[in-house]
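Here we start with a single chain on its own, the form predicted on its own, put down as structure tokens.
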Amino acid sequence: MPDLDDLREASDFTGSSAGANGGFHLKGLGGQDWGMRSRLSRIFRPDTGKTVMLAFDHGYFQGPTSGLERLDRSILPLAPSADALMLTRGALRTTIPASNPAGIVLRASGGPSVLKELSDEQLTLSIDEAVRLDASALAIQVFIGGEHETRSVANMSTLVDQGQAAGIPVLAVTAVGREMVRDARYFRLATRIPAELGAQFVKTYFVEEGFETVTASCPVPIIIAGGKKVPEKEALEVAYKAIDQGAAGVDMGRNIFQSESPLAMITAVRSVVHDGFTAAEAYEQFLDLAASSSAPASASASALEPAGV
């Protein structure tokens, strides 16, 4: 067992990166086969080797959430701003067309509710169903320091070894318990401990303080998660820092679906992710476009929020 009374913390998170990536535009990630590479690449963008991903998954363990009561009505309008969506295989197939281009991200663990642990999950996507859908990636949560920690690391690299063997990629989310410090030094943990057990890339949240060292004690992309609603300003600004300290993309969700204009508030932050805008423009990219689909195109508006959101 390591010897755990000398526990030094890590400071060297400085330089450029030493290692070959075989030309592949994802850290890491350069040396793996064909299929894999090619599933990344329908999330990732080659041209800029960044994702804008729409996440809706939120009712495998909350029901229908504020923006999602009607998927059809408010997903839909959004679907083809984002480079990958990330949902459960029953929205996948009652809502989501065939036709769609982006890249497929499935909710690959589950078990209980809200009303129970939350940590307490076990796999819930098999790997055959994965490929019948074409998953461009399947996402599993991983509860670092959560009370079944053991289990849901456990499951995490079952579903890499099944995904391995079909060259479909795993996304390693970071679920932070309420209790838990959010810093930079957990994030360093709960993302490196993914990685190195074999996840293709992880999501985990932004903090303004250290997030660089986060990304780069990280040898596999971050994506950052949108946490809850806040101003759009806010999210644009979050973003934007995120990317800039090195993240490979974000996968929002409330930020988007909750926003007042869902359809303004995707294109600006795919200006920031994949145009260098920064967060003062995308702003005002966001207030010119929900004011010019607010006249004529208030329905087009009140189709992407159902009343009372």
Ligand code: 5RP
Second form
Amino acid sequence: MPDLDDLREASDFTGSSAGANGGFHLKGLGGQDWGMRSRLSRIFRPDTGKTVMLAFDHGYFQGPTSGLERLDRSILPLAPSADALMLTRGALRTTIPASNPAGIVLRASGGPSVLKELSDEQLTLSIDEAVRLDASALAIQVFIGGEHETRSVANMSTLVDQGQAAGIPVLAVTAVGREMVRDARYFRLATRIPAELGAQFVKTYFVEEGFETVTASCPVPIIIAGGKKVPEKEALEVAYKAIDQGAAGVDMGRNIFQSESPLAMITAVRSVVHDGFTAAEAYEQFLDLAASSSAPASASASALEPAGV
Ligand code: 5RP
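Cool, the form predicted on its own is there; where's the form predicted together with ligand 5RP?
Zooming out: every chain and molecule, the one shown earlier first.
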């Protein structure tokens, strides 16, 4: 371990990526095995190298939060418009039809509810179960600076070992404690550690100052969380800036399913992520679609019936 007396602040984040990529569309992942790259390609579109993930795993520690009271009503109509769904195995089996084409990013950690210390998580999914459910990736919280930091990093490393053996990528989700300063310096630390320990992609928050240094210093793709519900215009601006500054996509929950027009919102987010729309153009699209209440989905929502019905 380096001498802790000489920890100099990093400053050189410039230049294009020169890492081995083997022609694969995702940074740092060209050297992975075929099954791993195949699963990653179900999440990140090969033509754009980006993803719009719909996150609705909040119930694993929050219970039925606003907008997720009835997954069959709120999420099913949106599912065909997402490149990937981030969810629990319970939600998958009870609600999502196996015919849904989106990639499946399965929540693999949990334990404490909102009533307890959130960093006190364990692994909650076996690799056999992940294979049985044909998971495209496994998601786990990493609490850098949190009370149970070491255990969460160890849990993630165990999951990476299991995922490598089965060809299933791991998404490390940077979980930020209330006491943590949400700045680029913190997120460089919180994203780089999981990548160094083998996570194939990392989810974090956008920050106004220096977000490009977070994406530049992470050797694997970064996607951003949507965070708490804000006005649609603001959420689209965050998505635009994150993509412009090197993010490989968004994993958005509340800013989609708590929107007044969720289908219009996910369509507008797709336009930013995949089609190069500016935030202003995407907001115009949102307003038009919300007004007509007929946002086009990438497949017919009516084609999806709840699982088990
Ligand atoms: C839970 C998560 C959520 O999936 C994540 O917070 C995304 O949802 P939102 O956009 O609502 O923040 O990782 O810890």
